[in-house]
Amino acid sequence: MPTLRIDGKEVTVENGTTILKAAESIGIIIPHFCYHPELSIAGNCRMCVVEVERMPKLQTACSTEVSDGMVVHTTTDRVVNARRAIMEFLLINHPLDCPICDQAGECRLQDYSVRYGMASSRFAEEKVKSVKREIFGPHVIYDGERCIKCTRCIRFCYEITKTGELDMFFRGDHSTVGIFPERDLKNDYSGNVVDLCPVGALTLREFRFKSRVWDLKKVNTICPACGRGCNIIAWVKDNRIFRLTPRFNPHVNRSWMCDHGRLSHEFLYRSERLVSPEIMNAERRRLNWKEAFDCVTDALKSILQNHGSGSIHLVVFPFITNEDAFLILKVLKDVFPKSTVSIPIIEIGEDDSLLIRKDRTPNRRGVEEIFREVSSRIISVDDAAKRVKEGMIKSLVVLGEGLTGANDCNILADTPISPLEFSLFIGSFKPWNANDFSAMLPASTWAELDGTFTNFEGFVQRIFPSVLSSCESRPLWKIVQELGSRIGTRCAFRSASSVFEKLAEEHQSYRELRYFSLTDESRIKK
């Protein structure tokens, strides 16, 4: 392995490592625009030039591999003057519109101008005008005047999505990024070009002019839109999520996320949010939690006394967390020993070769793993519907539907709710047949929860509360725990972490995992 010196620091790295990566490994960050670790090396911005002893010209750090005995300087006058010249060149035709640019606050051109920019421009000629506000696709807008032609967006479309909608057109100072005729940038991952753009040339239409980034709080969490469980950042202001962006995890999603997941936060603000407990007697009434628990408990006890636990069926949607699933299982074993369970399958489209899973639930693997010990009692939704029609099921308890706001599947469309003696819905958004349910209890959404999801590959990942609930909702596991305690089970967990620790203690697959020590590599046992 070659050993070299960078700015006086000695470092030994693997063969084939570039100067830029070797410098990063010892904490020296070399400025760059076009380089991205997930894309091929273009070396066209020249911002990463460094001085290498015994080489007559400056070298690009992103494309030059290290060699044994190499001596590199990244901050000499020669290097700094070269970067200043590059910045002056890049800003010749730039509109310098930072006060109205969406990228302000997270713009590399802005950051590097502070370090390498000039106080005034020597360019007295008229600037070359380029396209403004060109719509590339349903989610992306292009401002050509801000573009520095780094080609990150073009390489992404050719190398990652392999859709090739973008390319460079024209020559010299008239060159511009563009889309081919009659083609839009509308692949399933188009929003990633906005994340890749180091300046304000590409912006997301849904976030454009909504907020300054320095006003937003960042919360690391997990995307709930499919079984992949992409690591994401929720950007929050005034208790509202303004955008979601991908967070690097080499084992799950690398640097990307799909557009469906990127916009999944918009579902949280639908008008169908269940805001308080509701009971249907002669008319639908809103109750406080104590009254609601009393009504639901009396109804379930009556069903148990008159028909036994075999007459109660649970529908558990895999939108719930592992902690929710564990408490449901505990109540199922202690209070409803003969009840049956359905875990609906919610699939849309097909799996693709990058990230998207046709299973649109974030925690199917976790729920199925936890319910494995009662697998003999799991039946399909269709079988449950038949039993309802035959009168074998007297009461239905639906848990978790709509917890991600993706309640558009109508899984229970063929299940007659009205003939049941009692039907209970616990979720975040009112189901399409809300008026048929005897009672509805509001549960927190994924954005309001502390807990864990297990993705389809078995990675156990924490979700964090991004916002506070604006209604009377509670975490689903707390609702289940309260109902279970009133009917006959014993459990008194005070936090999601304590539930998880109990899950790890009792469940073989989770045995070696600890809630506060989960990492990118934490997985359940196969």
The other form holds:
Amino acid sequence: MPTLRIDGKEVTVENGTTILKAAESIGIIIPHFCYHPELSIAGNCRMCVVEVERMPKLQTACSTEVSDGMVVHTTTDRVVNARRAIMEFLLINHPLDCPICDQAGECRLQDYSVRYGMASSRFAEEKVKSVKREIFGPHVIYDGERCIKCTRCIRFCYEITKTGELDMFFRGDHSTVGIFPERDLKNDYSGNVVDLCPVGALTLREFRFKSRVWDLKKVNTICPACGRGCNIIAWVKDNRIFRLTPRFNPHVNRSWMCDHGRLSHEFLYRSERLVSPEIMNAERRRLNWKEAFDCVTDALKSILQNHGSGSIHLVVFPFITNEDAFLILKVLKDVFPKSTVSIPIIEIGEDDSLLIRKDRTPNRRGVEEIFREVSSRIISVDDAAKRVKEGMIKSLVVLGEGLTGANDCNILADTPISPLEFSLFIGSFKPWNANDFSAMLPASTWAELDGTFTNFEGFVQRIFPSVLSSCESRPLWKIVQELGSRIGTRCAFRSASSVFEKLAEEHQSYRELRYFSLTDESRIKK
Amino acid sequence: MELILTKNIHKLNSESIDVYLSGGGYRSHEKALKTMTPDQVIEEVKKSGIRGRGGAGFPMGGKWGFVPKDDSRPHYMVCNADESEPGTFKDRIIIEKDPHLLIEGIIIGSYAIRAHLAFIYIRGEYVHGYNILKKAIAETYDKGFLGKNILGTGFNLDLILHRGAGAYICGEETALMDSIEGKRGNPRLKPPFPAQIGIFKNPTNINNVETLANVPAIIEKGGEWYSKIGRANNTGTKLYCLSGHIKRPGVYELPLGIPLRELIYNHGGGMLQDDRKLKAVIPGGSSVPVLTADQVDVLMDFDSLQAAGSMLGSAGIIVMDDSVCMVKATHRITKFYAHESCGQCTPCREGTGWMEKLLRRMEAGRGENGDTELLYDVAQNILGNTICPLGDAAAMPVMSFVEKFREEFEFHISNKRCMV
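Can I get the form predicted in complex with its partner chain as well, since the one above is the form predicted on its own?
Zooming out: every chain and molecule, the one shown earlier first.
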């Protein structure tokens, strides 16, 4: 374990650590463009040069491994002058179009210019012309004049997705990132190159020109698009999500997210929202919540009286949070003791080797874990459909479909609902067969909720409300709680956290987890 | 003086294996393979004191010694025949006139570093040289000097001839390795050095054509003998490439340490036009700092030229008389490096282009006050801050031309024309 001194501070690190990482471990941040912890070392931007005693040349901190007794200086005049020179070089052919550049506000060139930039340019020549808006793929567009040729995007495509669509073309100051002939940057993770780009050269076609980044509020949350549960940041303005970007979590998604997840917020604005409770009562009517609860409770009570709870079937989509699932479990145990449940499978394609899970629901693991107590009552959707046909099921309650906005999955397609005595839908978006339901209650989407998802590996992760509900929706667990207490359960939780605390108390797998102290590593017990 | 590298070139059909054999060729590799261990070969080369002829002047024996001995990975021997430095045409003579001297050197070198696969990376423009080498390698295979079980010693060696595609940067050893691997030739970060992680991540040794062509003589006559040629720490003979304003340009084989004056006036026949005066000499290919006329008494070897503030480099000596505009000369050199910069690292990519544009403007009579200082400053900002030596190669001539001929740059700016 070598010990070295960086700017007078002593630090001991593992063999093979680079100066940049060693410095980072004691809080000295060395500026850099091309270095990225997840990618191979390129050492081409030369911004991270530092002075190492007994070495004649300045060394790149990103690539130089430490050795015992090394003495490193990161702020000497020589280092600062070299960085000034690098900044000058990077900016001579740069368009300096910050006022119209999407990267402004999160641009490394801007940030480092504050410290290492010059007030005026010494460059009096004509700038190198390059491509301004080359379409790399369905999500990514390239500006060659803003590009600083750090090759992060190229390395990402070679090393992480292993698809290798991009490479450097031409030489010298005419070199430019390009795409190989007859290829498109359309791998499942192409959006990540936009996050990787330290400048405004690569922009997301869905986000560019939509907003200045400093106007956006950042909310840490979880991607709802598959079982992986990538940690993400939702960028919000005017009560609307503008973009989603990955948030580093070494155990779940590292620094990446897939394109499907990156654009999952678009579903929220694409489908028709269920804005208020609707009851089919001779004619379709919108009711307020109190009337709606009265109606639904009466209907459920009469079914219970006439046919017993065995005639009620619940379809629980694993788009719901753990808290929702816990309240549903309470109702299943207390007032629907003989009801059956099915948890539809929603799968697209195959699991890939990086992040994407074929299971496109964010909380299957959590729902199954919580429903383990009633596992004998879980039947498949096909069996449920059969029982409907045979008349054993008189009433259907569909929970959570479309909670993430992904309501294009026609899971109920083959299950006729209209002949049933009573059918209840609790979800966020109008299902394709909305007219068949006796009653529909609007639930909040994942973007409006507090709660937790359990990913396929058992990591329990909190989601946070990014936006306020624009309609009368309520969290699903609150709706279930209200219905349950009107029929006969006894619970009165006030917040998602109190539901989770109770869940942790009652459920073996969740024991010892605390809602407000969930970390990157919190996971359910096997 | 006994010729080592050019002893065969005047023979008829000197490139054929029969002529080479009749001149005593392929005796050294037999001696090495049959009577010496690889370590003894390295020892002999170390004794000779020979330093790399590609430009950097690193001792060859030491370089061979860096290749790990107890390593299960395959080792590779590479001959760098990507001779592209402006003013340099020495390797070409060996390749075209005496290819077997080179091949014999490669076989001995491969044996010494325990390589069973060797490459010759030849620049794409050397089409004639490529054809000759191709034929020479085929002949060598036919004689059994290459291939399996060479001369019954159990030593196997294959030799691959690889053509470059026209990039100057592929003469830089790590870019050359990338190019051999089939990638775009970009220099790699060092460390790791090629001896540890080279071609296909295996230990690799790279030597220049001229360096390897010395090996047969060293093995035949001993390192001791070789070390007596030239000067201390600068042993052996050297191929000097004379070009520019000189009566007899060409390749001259002479011992290291010969005075530059002697080269220009005795061997080169003096200035091309007798009424012109010597103005400047670039002693080691266009990338090294220029010498002024009063510096021509310098000895042409690694150490003396370094002491004089320049470098031996590839010994491509470009002679300029007083008709040369130094701004134009600087621009021409800089244009080459700006064109050949791989574009990988910031200072070289942006800086060489900037210098080229600045010089173009000055040369066109649109220079402004302060441009000379700016030019010098840009060059200084490139120097030492790049991944590979191309940045230095672009910066050093600019800095030296400005240092030594500043008044010409200033004249160009204020009078909008050449001083000469």
